[in-house]
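Below, in structure tokens: the form predicted alone, a single chain.
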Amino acid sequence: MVNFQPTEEQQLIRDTIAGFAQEIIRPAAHEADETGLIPSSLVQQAWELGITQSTIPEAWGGAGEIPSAFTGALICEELAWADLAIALHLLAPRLVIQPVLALGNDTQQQHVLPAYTEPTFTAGTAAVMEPRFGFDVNELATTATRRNEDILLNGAKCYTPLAAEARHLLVYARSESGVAAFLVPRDTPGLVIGEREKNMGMKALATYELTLNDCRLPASAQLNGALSPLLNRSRVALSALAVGVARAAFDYARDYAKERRAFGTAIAQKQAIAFMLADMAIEIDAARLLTWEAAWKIDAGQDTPLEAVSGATREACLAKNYAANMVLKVTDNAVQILGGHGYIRDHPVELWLRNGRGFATFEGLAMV
């Protein structure tokens, strides 16, 4: 039987982290957002908290709490609700240590996970996106090629969150058995990291590109089993950080509607503005339902692997695709509610927007 009741537990660390994103996050998303600098200060009481590192088992250092999709998604939908770009930069050290910990061995897992559990923030990273259109993770154009004992990788990544700082950098490439995971040391021969990206969006977010000349690793260095599992955990976390920014801009325009006054009501008792509001409500409901659809199959264990694919592929990628749709016409939807105010930088829905436009670029696009 389907139950999406959160667990008390999981209803408080959504409190938590709710709290948190409204009195912390939230205030510092505009300045962020203008100079591309997200405080130090503000990052490390995250860290704090515990939000990347708690699924790191004891003998680690960590708070050893069983991972679950649905815990996830609760905590992303508030932290993307306060500002997507500092949500991904607190959360991209997970890109690192949720694969380590499913598919690592206790080697691998020595070598990183002790070091997201250190007292003071620690970057980590994936390099998954490739420059190049019709983008497919499934059919990566960076290579992962045997050469005697060692790998050699070789191609080209964007969008890569902190691999300026990270630790650990996990590069996604094509090897003989399929798409593979790899763990890459940022000072490795061959590895050259780019100046920073200047995106459309999450301009607080620090991204990279990645060029791989013969990069030359140890077979020691590649995660081994199915990463289809993986893959939807992060499609789930997408959809979820989606329906917060959704949620953001639906917040927002409903509350200006109640206060905006034309023609002596509130635009929010015009009809047309009315409707708009409710189309987006139950936009951000049904995403929601169906990222927890998709992390309920998750953390009920039926995402095995199936051959290429898991168990819950289909539902994480209606999840994701479904959102980043809902999340471009919610956003708009509110920046047409403010009207002229809308377009401006003194309200936040603008750069809702913008940030919201980038889920349908996140691991490809839909359309090819």
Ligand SMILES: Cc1cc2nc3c(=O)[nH]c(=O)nc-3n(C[C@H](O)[C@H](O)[C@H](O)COP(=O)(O)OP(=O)(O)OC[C@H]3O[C@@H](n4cnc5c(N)ncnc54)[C@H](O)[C@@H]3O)c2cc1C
The other form holds:
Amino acid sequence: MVNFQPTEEQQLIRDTIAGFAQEIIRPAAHEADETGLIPSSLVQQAWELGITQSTIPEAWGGAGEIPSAFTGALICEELAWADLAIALHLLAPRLVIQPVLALGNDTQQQHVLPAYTEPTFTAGTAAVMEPRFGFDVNELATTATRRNEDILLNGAKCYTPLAAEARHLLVYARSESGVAAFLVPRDTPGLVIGEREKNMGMKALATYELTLNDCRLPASAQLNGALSPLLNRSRVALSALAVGVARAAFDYARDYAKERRAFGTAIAQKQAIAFMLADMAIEIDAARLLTWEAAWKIDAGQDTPLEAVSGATREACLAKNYAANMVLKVTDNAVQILGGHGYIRDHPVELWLRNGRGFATFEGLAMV
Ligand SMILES: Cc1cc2nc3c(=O)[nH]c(=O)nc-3n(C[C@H](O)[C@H](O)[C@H](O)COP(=O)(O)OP(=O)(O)OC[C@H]3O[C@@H](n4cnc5c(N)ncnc54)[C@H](O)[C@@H]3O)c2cc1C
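May I ask for the structure of the form predicted in complex with this ligand now, the form predicted alone having been displayed?
The next block holds the full complex; its first chain is the one shown before.
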């Protein structure tokens, strides 16, 4: 039976993150967007909460918590409610940690994971997207070719968060056996990290284009195993992040509409606004339920590649597609509800609209 009741432990995690998000992240969000900088003290405080590295086994210095897509969804929603750019910065190391935990052999885990249990924030990242028309994660243009005992990576990537400071980059490329992931230390010859990108939203998140020119790796850099469960986890996380952004916009617009008076009454009393708010609430709950359903299937062990159709892939894709459209609609409505005030940067709704716009392109277009 489907059950979305968080356990006591999950509730405790959610409350802790919600408190941190409200007290520490949200007050820093506007300044971070204006300056493009996230305070390192904030990043360090979040690191010390242990949310990013909690699933690393005790043998490698972590807390050894069992990875759960549902717990991840709860964390993502709360962090993104506070600020999407900061949330993605804090979560970026998981782009290495989770795949290595899921697919890495003992040697790979021993080699990589201890770096992410160090006392200070350690950046890690994944390079998935490519700067070309018709990007599809299943049809990557970046290639991985065998050269004797080694592997050569060639291609270009974009929107790679924290690439300039990441200890490891997990590069996704097309190999002889299909799409595969490769652990690339940042100082590997042939890996060229370009200028920081200038994006419409998430201005506080440092993202980069990078090129791989005969980037030579030992064969042991490849993670072996099916990637679809990883992509499904990622889709669930993105959906939950979108729900968080939308909830932030809804909360703000609702409170504003209750305060703002026009023609003698609060605008929340006008049907035009009340209906808009009701639709926003419905859309957010619908996206959250889709997200949680996909997360529940993953946690129930129904996400094996053989179950691609009946397993979590379908739900994860539905959730991500729905959430990407939903967040755009909800944040746009929030700007509209604030009238002219929504368009100026004193209010955060324009920031949420710019940030929310990105979900339709992250890890491939929403319509692909
Ligand atoms: C880029 C930009 C340029 C501008 N330039 C000018 C300019 O040159 N000159 C100038 O004078 N003004 C200008 N404005 C201001 C603009 O005219 C006002 O923003 C606009 O009239 C809306 O008023 P408001 O922002 O106070 O919104 P509000 O009146 O607070 O409205 C907020 C929300 O409530 C809704 N609402 C309000 N009353 C009702 C009602 N009775 N029933 C149902 N819904 C209602 C609105 O549709 C809106 O969604 C500009 C605004 C922008 C964003």
